[in-house]
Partner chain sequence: MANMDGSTKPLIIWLGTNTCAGDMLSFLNAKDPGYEELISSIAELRFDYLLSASEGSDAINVLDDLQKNHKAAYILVVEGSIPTRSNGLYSVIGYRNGKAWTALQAVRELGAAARYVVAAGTCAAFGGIYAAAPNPSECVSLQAVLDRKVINVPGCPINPEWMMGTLNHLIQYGEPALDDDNRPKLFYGETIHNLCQRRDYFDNSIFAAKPGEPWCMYKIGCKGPVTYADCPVRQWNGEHLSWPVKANTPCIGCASPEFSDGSVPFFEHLPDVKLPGIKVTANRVGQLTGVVTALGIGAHLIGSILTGRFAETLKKDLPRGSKLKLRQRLKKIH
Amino acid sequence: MNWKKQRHSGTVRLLHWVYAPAVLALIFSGLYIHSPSHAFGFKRMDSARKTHAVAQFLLLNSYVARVCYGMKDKNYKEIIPNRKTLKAIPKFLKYEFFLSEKKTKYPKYNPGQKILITSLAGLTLVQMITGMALYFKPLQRAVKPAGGLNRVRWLHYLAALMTASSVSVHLYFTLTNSLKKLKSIFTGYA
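What would the structure be for this chain alone in the form predicted in complex with its partner chain?
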């Protein structure tokens, strides 16, 4: 009998390992496209743009698949913050800002994780809409209220900065909060 508790299903892990590298590739190639510098790992704009194009389709597909899976399996309820989550925020922040020593146990994700993951999902949606509008002229109608393509470009950049920042925070907590939970995104079990 397997006494370990499954934390992430095979589908969740598979999709995670498709969109995680895609997001990282998009951040680095996108920053290079914004301001070409060897620091982002590219030598030519051509290769940065190709990487960006391939990664965006990987992200788009895995994002849509993850949303569909979340709806089917109803596991979106574990991620999206609800009223209970909001009430738990002060306690959570007290602990994270070292004002309290008592660590609260949460069913799966703590309020910080829920907000972070939901924010990343929202930012990804913004990136997809603005990115597609910059890529395909017929989709520019959807972003007209933003006030022109240069402003859409600016929104895309701003969302990219916020995504990069959120991903850094996610990686930091993943690596320092619980090694068992970190292992679970590879093995499925905590």
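Moving on from the form predicted in complex with its partner chain, kindly provide the form predicted alone as a structure.
Excluded here are partners and other molecules; the one chain stands alone.
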């Protein structure tokens, strides 16, 4: 009998499919808000701002839910890089940069995925904090001693560019890894 192994629970998949489009909507609407252009898919500032607000709400709630779920199920240990992950990076990079043909098997996530997912979580946190500082007036006054809103705005923009780059790398890993693993984010099983 050929039993398929569960790779992602229903909760993980549901949260992934809530925050994945939310992140993409935030990137495009945020880039439009920063520098309006039809290339980002919006015709008016008002629609970009509404999209940004809805996507923020979805991302914030799904992010908090994912952190709580990770703590409850202790599956955060599969994601957060440790010493073993750091030691495995050179071997992983050799394979990814076509310097070695030997592909190493990893329990669930490879070192690149672990670092990427953890950095996306950190960038999301920076985006949330700086986004709230830009949006809420009481927080706008609070950031004045730290250089004012312009510095916060540039930090928010820089974090958005880093998030967009990380999403691109995530898509690269996803599309160049095995088809079974790709299917598992839809079906749960590999």
